[in-house]
Every structure is written in C-alpha cells, then in structure tokens.
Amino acid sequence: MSEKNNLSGTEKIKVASQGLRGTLKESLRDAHTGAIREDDQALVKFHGMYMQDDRDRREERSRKKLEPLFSFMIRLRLPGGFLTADQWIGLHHVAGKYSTGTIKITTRQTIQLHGILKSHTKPTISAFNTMHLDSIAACGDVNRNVTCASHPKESPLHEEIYQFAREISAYHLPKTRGYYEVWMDAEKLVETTEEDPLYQDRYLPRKFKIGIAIPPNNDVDVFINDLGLIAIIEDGVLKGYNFAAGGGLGSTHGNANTYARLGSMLGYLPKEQAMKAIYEVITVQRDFGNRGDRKQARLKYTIDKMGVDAYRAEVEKRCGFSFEPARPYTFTSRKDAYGWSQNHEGKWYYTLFVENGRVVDENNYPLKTGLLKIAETGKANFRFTCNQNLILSDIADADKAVIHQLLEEHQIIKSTDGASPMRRNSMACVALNTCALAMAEAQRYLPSLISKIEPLLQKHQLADEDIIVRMTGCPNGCGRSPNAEIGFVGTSLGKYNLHIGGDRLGERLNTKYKDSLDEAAILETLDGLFDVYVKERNAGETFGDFSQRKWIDAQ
C-alpha cells in the first residue's frame, strides 16, 4: 500500500483539514486580499472551486503594484448533465450577477462559471442551493462528476442508466458537512470530524472520474475515465456493465513517466453487483495509489505499477465476487446527434452546437438570450453532452413548434446547421486567460484556426468529413486532445504539438507527429497530410485510421 512517509504537501493538507474545512472561513473573511490562504487553495477544490487570476492583466497589475486579479471558478455537480428549465433560468441570472456572464459547458457534462470574486463565492453557492444544486466534489481528489450517455434516444433504458449515474455520484460523495458550514453558515453538529469509510481523512491520491456509455455511441469517451462502464443491454433489458479502468489523458511535457492512457478491461458484472465493484475499485486506488508524487497518482499509474490482473484480483477480493469475461459490444460513433430527434416515448429533443461550450451572446448571435427564452416557456429541460453541447430535451409533441420558432428567432438552428462537420466535432479547454497551467490559447483560438483549416478541407474535397479535432492549452488533456484524430497541445504562446492517428470511436489514442508548430506551419502540414490522405486512402478509411497506418505504424 502507499507509503505513510514521503507524503506530498497536498496529502498533508488533506489530513490536517478537519474534513476539508481548513481555514476557509478565515480566508473568506480576509478583505485585504482577493485570494485565500495557500493551504485553502488545495481544499477549496473539493468544494467545486479553483482559485484563478486574470492572466491577461497580470503585467498591468504588477506595474501598478497590485496583486493579481484573483477570482474563482465554480463548477456544478450534475451527474448525467441534467437541469430543469427553472434551474437554467436561475443559472442564467447567477452567471449574469456574479460571474463573467458566460455559462461554460464542460467536457464532463456540467457547467462552470468563471470570474467570481471572493466576496461573491458564498452568495453564488447559496443561490445554487436554492435551486437544489451544489458544487460538492466537482473538483478535488474525490470521485468527480459522473458522466452518462447524454441523449435519451440512444436507448429506451437511458433513464435507468442515467439514474444509476446519479446514484453513483451520491453514494461516493465525501461525508463531511464542511461544505454547508463554510458556504452556507450551517452550524457544526459535532466537534469531531465525520467518519468517512470511503475517503477516511486522506481522500484519494488524485481525482477520480467515472463515465457510463450506452453502445453503439461512445459520446462519453468512456475509455478516458478512471473507471468506464459500458452498458450491456440484451433483449431490451439492462443486464450489467463491462468495467474498464485506468483511463486518463494528462501528461507533462518532457516527462516520459507521464502519459495518456485508455482504460483496460477488467470484465463484466451484472448490474446488481456494479455499485459494490465501483466502490471497491475506488478503495483499491485509495490504498495503493501514489501519495508522494501527484504526477504519478492517477489510477492509470497505479494499474500500470500493479498490473491489470493484480488490480482486478484486489478488487475481487474486496468485493467477494469475480468479474466475468467482458461481454460483446460495438461502438459505431462518438458524436452528438444534432438537430431534432424523437425517442421511444414520442418526446422531442433538439441538440444544438455550442462552440467550445461557451453559452454567451456575442458576434450578433443571441445564444444565451435564446436559451433563456426557451427556458421561460417551461417546455424543455436542458441536458449537456461530453462534447460540450446542449440538448433541449423532453419536449412534448404539442410544444415542439414553439421551441422550434424560438430556435429560429435566435439563430440557433442557423448556427448549428451552418457549422462545418470539423467545427461541430471540435473541442477546446478553457486555457488562457484563467487557467494557471495553460501554456497557449485553446478555446479563444481554435475557432479561428478552424476557419483557416476549412478552406484546406474544401480544397481537398474533405469538407463533409467528420474529422475530430481537439485543442488543449497544455498537456493535461482537459480538452481531450490525445483522443482525437487531430490533436493540438500547447507548448508556448502560439505554438502547438501536432498529434495525429486517433480513431473516430475513442478506442485508440493519437501520437505526436510534429513539435511546437506555429499557425503557418500547422496549416502547411495539414495541407500536405490532407493531400496524401485523399490520394492514398482506402475506401471508407477515416483520416485518423489512415494517419495511424501511413505515418505512425510505418515509423
């Protein structure tokens, strides 16, 4: 098991935190700074927040001898990515009152708001609480937001599987009431810290992510999760799940001991045994994960150190039952179903494209206003996809025309239909100006880069190809660039490593092809790659598969 000595600084902070309380109350009362105390910056993540600063203004504020413009990002816990119309209305107004105003749909099917000043954190959390929403465990070294296949049309059993995602989330929450004491001034019930059989007083070595896919669509990118569950449905009945463990996309430039990895198959379990197995997969990571080096602390490294068979055996020992051989399944796609569709109950769904998940009114496109008007009708719920898009859901047949009219009035249908396949298959992390780890732009730059790639696609008659392109401002993988056909990974301002060769189903990672390219070199390189692809591809061969065969396997 993990060594008790040589703990990282973060490990010591967690153990001493009194159930994640730390000195957060004192930090919030300190009006002399927009920041919180250093140890509290680690603890606040467990409450669903990151302390950040506006990197665009660092130099200006430094010249004026001012501290950085500190603020907070708050991320909601939304297992399965669902909000009611009333909750969307509340979110809209909270975003306008306390944050930058932009509602950001994340790659994990939830929402985050940026630019919240320290004095506004408690009012924001309190407002969310009145909507029956919280940010508990949305960040930090715990089980984070549980993702689930987003579109109910995927299966008549979608609701059952979505509810299981909610149960997983609730069952694996930290037991501390510190969240309510800090942010809503709840009274402490006892002087001792609450007992937490799962997390104990040390929590997990690193973050832990769970996703549930419903074949044949791998829209959740199931294999990039610490634990991925693949629903096995036979004769219209949910039988159980295939378990894949050890996924994760983060790495560090120049450190070969860090790498992206897809989950390894542990096997199949009937649904009655699934929750117990999830719990014990987490406890094994809790007890065997690396607590001395956070760069080696994710489950993927624990599994590679122990070996898949040994990890599986330890889980089985704790469960008291064994995995069966994985059951057959097939993925045929990994994308969102844009436009209108209807499920088995006759309810209607409209999936709209939200570029990089940014819900905002800008460039004469009133997206945010339009969604508010739709919510105000009370005729649609809101579901988020792991591709950073939005599904207006559960719309009655009699209400479809009203929603359609609002979509047209606010140019949402035009925007969705008018986006190229590459743009609709694109994704980028937040990066600059708020992410402290970002080395380059991502969400602020990728749209304009795609605008320059699109003429190359037209030149090579590839404009209708569903090529998946993703960008991250650093190698941590938040925009899932290692799992794309074309991945851009920031190395410095204006420079990106170019990765190619990922598949279209999320079952193969890409490989670095060229280092630190600027925009001109990116476009020149892609122009050449597209030219060879068109001339030499096999019938039906995707760009990712061709790239793997032509340039990666041939090396």
Contents of the next structure:
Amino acid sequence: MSEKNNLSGTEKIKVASQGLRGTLKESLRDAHTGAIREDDQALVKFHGMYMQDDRDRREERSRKKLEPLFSFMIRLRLPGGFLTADQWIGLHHVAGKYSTGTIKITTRQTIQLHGILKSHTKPTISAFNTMHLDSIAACGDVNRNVTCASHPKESPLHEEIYQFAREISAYHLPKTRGYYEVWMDAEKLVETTEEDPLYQDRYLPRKFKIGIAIPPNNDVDVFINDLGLIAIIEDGVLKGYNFAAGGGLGSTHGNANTYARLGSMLGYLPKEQAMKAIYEVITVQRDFGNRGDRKQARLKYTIDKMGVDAYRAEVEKRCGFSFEPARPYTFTSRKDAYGWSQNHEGKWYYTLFVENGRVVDENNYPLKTGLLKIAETGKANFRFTCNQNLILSDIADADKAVIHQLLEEHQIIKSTDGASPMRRNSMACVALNTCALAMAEAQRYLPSLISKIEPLLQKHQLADEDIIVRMTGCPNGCGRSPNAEIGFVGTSLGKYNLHIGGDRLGERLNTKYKDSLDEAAILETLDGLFDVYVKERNAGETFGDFSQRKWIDAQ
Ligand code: SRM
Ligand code: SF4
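Form predicted on its own already given; the form predicted together with siroheme (SRM) follows:
All chains and molecules follow, beginning with the one already shown.
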C-alpha cells in the first residue's frame, strides 16, 4: 500500500484538520496580516481557494518593507460549467465588488475570481451561496470539478450526460460541513455525522479530475483527466462509458520522474455500473497512491507503478464486476463550434470566443458589459467550455433576434468572427501576475505573440489552418500545452520551450523540439517549420501530424 511511514507535510495537515477546518476561522480573524496561517493555506484549497500575492507588486512592496499584497483566488464548483442568467448577473456584481473585476473562464469549464482580499472572502462565499453556488472541492486533494462536453448540438443525450456529471460531482463531495462553518458561520451541528467513507480523514493523495467526452467532439480533452469517460452512444441511446484512467499533464523542468501522460483504457461499462466504478477507481488511488512525495502522487504515477492490468483488477475486485473491452468511438474535433447553432429541441446557441477566458471590458471591447446586458434579458443561460469559451444557451427562437442584436452592439460577433483560426484555437493559462508557480507570462502574452505569428501563417498560406496552439507559464500544463499541436512552456521570463507534434484531437502528446526560445527565436523557428510543412505535407495532413512524422519520429 502507500508510503505510510513517510507522509508528506500536506498529509499531516489534512489528517489533523478536523474536517478541513484547521485554524481557518482564527486565520480569517487575524487583522494584522492579509495572509492566513501556513497550514490553512493547504486547507483553504479544499474550499476552492488559493492564497496568492500580486507578483507585479512584490518588489515595490518589499522596498516599502510591506508584506506582499496577499489576496485570494476563488474557483467555483460548476460541474458541466453551467450558470443561469441570474447567476451570471450575481457573479458579475460579486466580481465587481470584491475581485479584480475580471471573470476568468478556466480550462476546466468553470469560473475563477482573483484579487479577493482576506476580509472579502467570507462576503464573496456568502454571496455565492445565496445564488446556490459553491466552491467546495474546486481545488484540493479530492475529486474536483467534473467537466462535460459542452456543445448541446452534438447529441440529444447531452442533458442526460450533463446530469451525470453533476451527480458524479455531488456523490464525491467531502462530507465535512467545515465549509459552511468557516465561510458562513454556520452552527456546528452535533447530531450530524461527518463520517466520510470515501475520503476518511486523509482525503486523496493528490487532486483528482474527471471529464466526460461525447464523441465525435473531444472538447473536454478527455485523456488528460485522472479519469476520462467517453460516452458510448449506440442507435441514439446512451449505453455506457469507456473508462480511460491515469491522464495528467504536469511535469517539472529537469525532473525526468515527472511527465505528462494520457489516460490508459480500462475498458467499457454499462451506464448503470458507471458510478460504482468511478467511486472504486478513486478508492484504489486513495489506498495505493503515493503519500510521501506529492510529485509522484497523481493517479498516473500510481497506474504506472502498479501497471494498468493490476489497477483494473483491483477496481474490478472492489466493484464485483468486470470491465468489458472498450467500445468503438471516433473523435473528429476538439474545438468549439463558434457562432449560432440550433439543437434538437429547436433552441439556439451562440458560442463566442473569449480570448484566454478573460471576461473583461478592455481595449474598446465591452465584452463584460455585453454579457451582463444579455443576462439581464433573462433569455439565455451561460455555458462554459473547456477551451475557455462561452456558449449562450437555451435561447428560444423568438428571443434569438434580441440576443443577436446585443451581440452585435457589443462587438461580440465581430470579435468571434474576426479572430483568426489560430487565435480561436488558442489557450493560455493564468500565469503572471497571480500564479505563484509561473516562470513566464502566458495569458498576458499569447495574444500579442499570435499577432506576430499570424503574418507568418499568411506568408505561407496557412492562415485558414485550425492549428491548435497553447501556452503555459510553467510545465504544469494548466493551459494543456503538452497536448497542443504547438505548445509553449515557460522556462523563465520571456523564454519558452517549443513543443510540437501533438495531434488535433487530443489523442497524442507533443514533444519538446527546442529549449528556452525568446520571441525572435520562436518566430524564426516557426517560419522555418511552416515553410517545410507547406512544401512537404501530405494532402490533409495537419501541422501536428506532419511535425510528429517529420521532426519528432525522425529525431
Ligand atoms: Fe492548474 C496548479 C490554474 C487547469 C495542472 N493551476 C495551478 C495553480 C492553482 C497554481 C498553484 O498551485 O499555486 C494555478 C492558479 C493560477 C491562478 O492564478 O489562477 C492553476 N489550472 C489553473 C487554471 C485556472 C488555468 C486556466 O487559465 O484556466 C485551470 C483551472 C481549472 C479548473 O477550473 O479546475 C487549471 N491545471 C489545469 C489543467 C488542465 C485541465 O485539468 O484540464 C492541468 C493539467 C492537467 C493535470 O491536472 O495534470 C493543471 N495546475 C496543474 C498542476 C500540475 C499538477 C500535476 O500533478 O502535475 C499544478 C501544480 C500542482 O498541483 O502542484 C496546478
Ligand atoms: Fe501557473 Fe504553471 Fe498552471 Fe500556468 S501552468 S497557471 S504558470 S501553475
């Protein structure tokens, strides 16, 4: 079993935390600092928050002998990434009142707010609570936000699968009521049992992520999840799911024991058995995962250590039933279907491009205001995609014209239609100025880099290619750079490793091609690669597939 004699510091904090309460209440009351106590910084993640500081202001604050400008990032738990119009309005106002004001759509289909001062954390959580929203288990060593294919056009079964994502999330929540006691001053209920058969007192060795894809679209990037479910639909009926386990993208520069990995197929199960199997995939990781070294604690390392067959056998033993061979499925796309579309019920959907998921009014583009106005009509729901975009959803035929008008007035259609294919298929993680782990810029830099790559694409007549480009400020892979066709991975300020050879559908990781390039070297290298690609590609061969064949396999 796990490394019981060599527990990491975080393991000890979890066990001693009394249901994730720790000393959070005391930390919040301490007005002498904007920070919370060190142990509480680990626990607060389970409540959906990270303590951060403004890295742009570190030097200035240090010169003035002030403590760093501490604040909190709060991430909502939104399985399947759905908000009603009223919830969006509430979110808009909470963001304006307590955070930097920017609403950030994440790569896992939910929302983050940044820059929330300690004294504003409780009012923020309380405000969310009144909107029936919470941030429980959005971070931490538990099953996190469950992602689910976002585009309803793809299948009439979308609703059923979306509901399953919500059920998975609810079923695997920690049982502690600590969240309500800490953030909403709820009374401790003596008669309530907090026994937690799944998480016990130690929770999981590491974060755990589940995503559900509905073929033919792999918009959730199903294979990067600890557990990816692929819906198997036969004759228009949802039969069950293929289970792919052990995905994860994070690694550490210079540490070969850490690596990105795509999930391995455990097999197929009918939908009636899926919940039980999900639960037991998690309990096996709970019991066998590495609790001594957090860099080896994700499910991907447990599976590689045990072997896929042994992992599957342990899950089957606990379930009392066996996986069948994986059933056939085909992915044909990973991107969002921009613009208007109508679903099987005649409802309308507008998918808009939100560059790097940042909903804000800036550069004369009133996106945030426009979305508020749309929400105020009450005629559209809000659905987030794992590509950091937004779908205005469930719009009645009679209401389409009103929404269209508002989209036009606020330049949203112009921005979506006007973005080049490369830009529309790009993603970047948060990175600076809030991410403590960032080595380089990502969301603040990728837009301008793409503006410099676009002329190269035009020069080589590649402007219409849907090349997937992603950037992260470090090798943790939050913007899923390790499975892009072109991945930029920050190494230091202004420098990026260039990765190529990922496929377009998310079924193959890319490989590092060049180390630590600055902007000039990135542009020069891409210019050369595009030149060869145009001259030597086979008919229909994507840039990712060509790169793999030409430069990676040949290395
Ligand atoms: Fe992530 C840590 C942001 C998706 C792998 N991630 C972080 C932290 C919390 C930094 C930290 O630990 O102090 C970042 C907060 C930055 C900030 O200021 O907001 C952060 N991750 C994000 C988000 C917001 C990126 C974005 O721009 O959208 C994404 C939030 C998703 C969500 O809503 O839950 C986000 N992170 C991902 C993904 C992509 C995915 O899951 O689809 C990955 C790669 C998949 C995976 O999990 O392997 C990812 N984040 C990591 C890792 C590496 C974990 C590992 O085991 O290798 C870390 C570092 C860690 O956990 O130690 C990390
Ligand atoms: Fe931060 Fe690195 Fe994740 Fe980007 S990839 S948000 S820099 S941890």
